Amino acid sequence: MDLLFVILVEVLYAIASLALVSAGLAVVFGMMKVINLAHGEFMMMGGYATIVSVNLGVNVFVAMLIIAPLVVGLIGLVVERLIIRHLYGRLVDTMLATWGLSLFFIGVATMIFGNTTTSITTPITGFAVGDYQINGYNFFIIFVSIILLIGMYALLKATRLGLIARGTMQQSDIAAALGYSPDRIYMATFFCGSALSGFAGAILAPLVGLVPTSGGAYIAKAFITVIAGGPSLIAGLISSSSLFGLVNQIFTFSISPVFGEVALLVAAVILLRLLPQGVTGKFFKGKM
């Protein structure tokens, strides 16, 4: 029974982590159609913003929940104004530009922090369940991911701001005809997507040792989750994260963590072969 509880927590943690890592990319790529290859580096900057803030004496939860998303969101705002806004609708160009950005951010982070691993202490301690030990911080990540998805759904579905953003992404000329500025809405949406990426990096920072190249560990999983989820943003995130998180943990417990990662990639390939439009392209049509 204890082992079953541990497995259940680890599966939920894997699902929550995938949703958290992919949320920012779902906004930037899923909504705005910007192939952001610097997504992992935005997460890396969120992690460093947290670590620097904590080392300066800021409360770790303030650093993770407020400072890191704000800092990375502002960096994303500058990037959007200087580069991305000139490339909307040009997928290959945005891909090349953001790839260059990722290299730039890695270089800057290396100059500032060096190649040594940096980390902070996990703010929530673990506890024992029978003969097993559970990381208490996993529950925090599960809770944060649930709140994040509910918040994104409420913002996009139940607020006028979300309605305007969704409408502009689909028909920017009609939004402009109704008096809204597509330029400002794209800018605000990219800010939110960048802030979500920084938020994810900040939340995961206490669990991993951070180096300037840490973002590379997240980019593939984020793209796979968003693409396999399909056109519906929230339903896609939940469905693909649940599927891949479950597959990953089944093989991790059965064989090893390495096989878990391989099984996740194989599951993604099979899913996209069977459902090229993603899970929500076949099911949950019209859902947010």
Contents of the next structure:
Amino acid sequence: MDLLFVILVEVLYAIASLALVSAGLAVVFGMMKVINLAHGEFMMMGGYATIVSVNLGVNVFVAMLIIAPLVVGLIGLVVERLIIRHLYGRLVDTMLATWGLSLFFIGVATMIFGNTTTSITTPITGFAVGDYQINGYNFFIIFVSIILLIGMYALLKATRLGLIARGTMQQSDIAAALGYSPDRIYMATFFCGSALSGFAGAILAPLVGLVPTSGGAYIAKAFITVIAGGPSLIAGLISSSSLFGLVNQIFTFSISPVFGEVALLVAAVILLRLLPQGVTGKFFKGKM
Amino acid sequence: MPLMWKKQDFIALVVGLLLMWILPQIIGTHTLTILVVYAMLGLSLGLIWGFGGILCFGQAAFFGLGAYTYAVAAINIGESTFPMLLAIAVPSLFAALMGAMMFYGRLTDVYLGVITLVVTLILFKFVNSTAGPQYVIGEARLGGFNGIPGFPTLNIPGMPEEYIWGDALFYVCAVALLVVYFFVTWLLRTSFGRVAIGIRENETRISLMGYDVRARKTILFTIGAAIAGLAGGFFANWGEIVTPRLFSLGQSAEIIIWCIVGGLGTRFGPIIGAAGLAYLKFLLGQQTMIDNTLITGLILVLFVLFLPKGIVPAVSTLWQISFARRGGRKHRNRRTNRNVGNANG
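Could you please show the structure of the form predicted together with the partner chain, as a counterpart to the form predicted on its own just displayed?
Next comes the full complex, this chain leading.
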């Protein structure tokens, strides 16, 4: 019974962290059709922003929830103005340019922080369930992901801002004719997307040690979650992260963590082969 | 189909042979060998991406697979001729399966990129976790993160004791590159090659003309993988060790950068891009002030923004504007597959 509970928490945690990792990319790719291969590095920078500000004496939650998203969002803004805005509509070019960016950021981080692992302690302690110890931070991540998804849904569906953003992404010339500047809306959306990436990196930073190259661990997972999710943002995010999180944990528990990772990737390949438009391209057409 | 030698091929041959003679007197052959191997790897992606329009993010998978196949087979067999053939055959077979899966599923641009990327990652993760003694192929232990060291290197066919190394290895690799270059040249002049370019330009049109686009893409993909596998085999001989790093994302990224910088849709571009950037990396590796990755990344960003066609097409356009007669060839180096995607992404 205890074991079942532990497994349940682990599965939920896997799903939540996948959704968290992919949220920023989902906004940038799902809405703007910009493939941000520097997504992992945005997360890495969010992690570093947290660690640096915690070491400077800032409260860890303030650092994670406010400082990291802001810092990374601003970096994203600069990136958008300098590079991405010249490449809208050129999918492969954005892919290559952001890949270059990711290498650039890894290089910068290596020069600043060196090639050593830095970390901070988890701010929430664990507790025991029967014979097992559960990491209390896992609950925090599950909680944060749920709030995040609800927040994104509410922002996009219920506010005027979300309506304008969605409209611009569908028909930017119509939005422009109605008096909204697509340029500024793209800018703002990219800011939100990168802030979300920084946020995810910050939340996950206490769990894993950070090295400049640690963004690479996330990018593939985030990428396949978003692509497999398909065109609709929130439903895609939830369905594909549930699927992959479940597959990952089943194989992690029954064989080994490495097989869990490999199984996740294999599942993604099979899924994309069967449903090239993603899960929501097939089943939830036209929904959010 | 006859060989169809043209004037420019003789020039290429002469230049190639001249370079083989001059370069070893400037740069050490040990460095040159790896540049040649990378040039071959660059050419393999240049063929399928630049002429077939297939953006493969996982060319490193075939490179690594070739290197590992060679290492494992060389340990088990003890000589190098058959392992070299296997280093070509295994990645080709793998690519044929993968390509059939992707192209018959009608996957295009981004999805293709994702799948090839993911497959490379799977190989990386798998090979990285094979440290335990249970991961053995024949007598070869896969060795996980540490890779496989100490396998027999290249020898003269039929004479396992006569090793080819040092200067000789460079000449073998250089000749192999020339052969591959002329093979690619020949392939592109056959009807198969011309149809491949047609597929790059407009897939629907070619399939309406009655060609089997899926089969042709699979075959082209397989040929690219075979060349990458050959390069991998040579790499194993040069490095005398193979590690999972061969499958890494960084390696995949580099191959793509070589092609972009050198120029797509040309045969020289990827070769020059690969050798040039690898040499630049080698030079940068000798200083510690600026991080290597930073420069590579910056180069990629700058090229995508300012010179998206790459060096070779830009130079040849400049050449045509300044010296050659106008018209006729204006569209030869047209870049494709870069402005599509928004429609179906």
